[in-house]
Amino acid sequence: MFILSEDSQRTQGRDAQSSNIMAGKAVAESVRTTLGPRGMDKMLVSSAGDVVITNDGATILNKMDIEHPAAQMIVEVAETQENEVGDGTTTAAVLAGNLLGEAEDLLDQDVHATTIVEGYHEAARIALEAIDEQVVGSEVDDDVLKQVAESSMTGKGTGGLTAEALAETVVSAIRHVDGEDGVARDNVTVHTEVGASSNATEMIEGIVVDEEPAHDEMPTTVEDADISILDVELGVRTGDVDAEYSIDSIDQLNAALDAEESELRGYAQTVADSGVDVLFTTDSVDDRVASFLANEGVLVFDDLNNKDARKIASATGAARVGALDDLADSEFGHADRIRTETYGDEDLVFVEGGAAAEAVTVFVRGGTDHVVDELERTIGDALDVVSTALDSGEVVPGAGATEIAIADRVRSEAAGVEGRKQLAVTAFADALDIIPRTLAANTGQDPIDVLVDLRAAHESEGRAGLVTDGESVEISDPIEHGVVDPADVKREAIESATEAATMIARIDDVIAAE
């Protein structure tokens, strides 16, 4: 009797746990040589030729052209880690592929899966309980946010820029959107621009916007300026149906011209009139009223994208008009300054200072696109690891030393686990050791070496972590060296690896269908 159709595929039992453990650690692999601030980059050129050069785990991952769906399930934690809190996306990723190694081990002693997925479990209870013991008791302040960000940038591309200087941007820019309410993340936004050193990336108190003026003649700087957006068109009326009119005389040709010249000037004089200094317009605008506005010194920009209308709306406080019969100074915005810039074929708009207050960029240069685009990622990383640590206000060591301690605390609790589950806890905490191991090997020292004298140190200091300083390499307190990362990033890496970790270990029949 056929259950299945001819061209399906089943493998069962230890094959599909093989398989499934075999291609999910191969993904893992794969940017393993990432990690820690000695991390390789890698090229990844698509079928069209394009090329990214990168050691972002979230990204290298994204870009991977992945079929197997439990290596699919690798990528997802990274995504999640992503996505929840900006940073340690490698170290979930290698951790994943490290608790399916280890699983495979169990699975060859004839441990059974479930017994495996329960130690994890627990093991991850126990990691997280260790985790909370890791926090360092002072305040976040801006000093330990800026470590933070340089901790997630080491390593990192950052032109020629160093990590201590774009971490006082990082952290000015996430300062300036924490409000009573929290740090408002979405408010601060990263806009590239390549022909320039790196040393010219600035934070913008405002946002940054891909236009140009309608007029060549219309002023490039308005301080003080009173805004207004318009989802209307600035041009010459026209029917909803084809019509045709016929002109017998010249005299009625230049009466309809100066009809719809008049037309065009009375649009341009009602915005004139009304005081606004630049005008935003999500339609066209003649170039017969574009060139009447720069004679009255308006500013105007016009077919704006809604995305765009709306960032220069939140920004200035100006409501977007629907009619130009409604253009009152009680719908303006206002900016301390609107400024045109012209880098290479782009112009730009610059909206500093808005009457809202509320949002402000990251302007990245750099000299060339991947040096940009590597920038972009590497701030924007920063960005998100200081937002979580202000949000949390919880901060642990990093250089290894949080994992060190987290396998020790697992190792000590496991004695009490009882069954076979107590091996599943002791394999999760050998697990966490290739963190460590990771950042030894990336540094070009022995792992195990490295492995057993952090333990040591460990043992007697209480905290230690492979530090890097330039061109050496030390075991020590990571705190002393302003070496740390958000607590949350810790938490979420074990929380996603153990779930992607154990929901693989549990699979025994793949069934493929074309």
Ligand code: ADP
Second form
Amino acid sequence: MFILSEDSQRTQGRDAQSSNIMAGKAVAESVRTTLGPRGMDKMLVSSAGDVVITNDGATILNKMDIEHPAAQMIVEVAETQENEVGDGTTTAAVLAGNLLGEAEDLLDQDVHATTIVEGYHEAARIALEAIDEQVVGSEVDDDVLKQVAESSMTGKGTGGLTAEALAETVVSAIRHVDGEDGVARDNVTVHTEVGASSNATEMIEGIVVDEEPAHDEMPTTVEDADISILDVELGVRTGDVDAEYSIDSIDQLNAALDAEESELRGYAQTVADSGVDVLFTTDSVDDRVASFLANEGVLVFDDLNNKDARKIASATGAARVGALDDLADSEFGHADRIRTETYGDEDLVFVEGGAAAEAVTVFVRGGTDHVVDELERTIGDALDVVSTALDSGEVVPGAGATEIAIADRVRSEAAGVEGRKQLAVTAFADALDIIPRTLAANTGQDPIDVLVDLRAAHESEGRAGLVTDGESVEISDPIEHGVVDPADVKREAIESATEAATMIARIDDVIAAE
Ligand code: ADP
Ligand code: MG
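Having gone through the form predicted alone, I am curious about the other one (the form predicted in complex with this ligand); can you provide its structure?
In what comes next, the whole complex appears, and the chain from above leads the way.
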């Protein structure tokens, strides 16, 4: 009896497991060389010819256009990692791949998939406990946050800027939006603008929107600005234009024009009388109205898109005004300064010191699209990790030290696990070794030698990582070198890698419809 259509493809049992595991491993393998401070970049070319150069695991996997469903699960590991904690994407993907590799060996030794899954879950639980023990005791202050930012940036494109300078910018941006309810990460925006050297990258205490003044002669800077957002057209009502005029003399024409003129002047007067300094409108503003208002020294931006209108409203506290007559009585928003600036053919508005919300913008400059794009990703990740670290207040040593410690702990607790499950717990520890091994390989060291030395140093000194500092690579305490990662990044990597690997290992029947 056939219950599947003739076209569907079915793979079962060990074959299904093997092909899924192979696909998952292959994907993880593809990002391995980017891990760590000496990780290399990848150039990804889309079918449309767009080029992306990046070191960011999540970006690489996302752009690779992966179709195999099991491989897609590894991509999702990286995505989850990116969404939840903003860093550690390569770590999570590489770990997931190695967990699959170890699972494959166990399956070859006739360990049942269910046993592997149970063992992996047990090991993950031990690993999370081990992470708790690795949390560095000292307070997460600005210095530590800068270290977290710098560690997240090593190996990534910084457009020639020093990681130190960028870390400084990132930490002050996050500090600005750190309130009683934790870090309002969403209030930090990264705005990129091609054209200058990346040295010009700076933090703006406010928001940046892409809008142009309605008239050339309007002020370019307004200090201490009262702001309103109007959702009304300031022009001759379209309805009036459609009305039939029978104009049979020059006088009548002039009268009609005069009427129009005075209507427009009336609008401008209402705006000027309201006392508003800077007006944003989501609708259009007639050139003549703009010209009147320019004379009155009012700065106007018209045809604002809704997203920008919302941003300005939330930063400055300006109410949205739905009728011109309500403008006078409306609550104005406020900003310390509004200035307009032209970059190439783009006009930008900087709204600084908004009264309602602490919003900041990291204004990224760089010579080319590729530079600013990678810089934007690097800064985005750094902002994420710094806010993760600040929110949880916990950091752990980087440079592979935490993984060495976790593996050690998992290995020693494996002895107490009964039956074949023990093999899976040990395999989990072996899989963790991939992180220090890869860091070693990517710095041109022998992975096995480094692993042996790291374990020995961990035994005798307690904390040992493969620290890369400028040109040198040495085994030492990462904390002393300021190489730290947020504990949550490690936790998330363990959890999501375990989840994906166990999910893939459990599948023994793949039915694909054509
Ligand atoms: P991921 O996508 O997993 O964050 P990265 O390429 O950012 O991948 O590499 C992160 C790893 O590099 C972490 O294990 C981190 O501790 C380590 N690392 C960061 N800075 C250094 C350094 N100076 N020396 C050694 N390892 C470092
Ligand atoms: Mg990273």
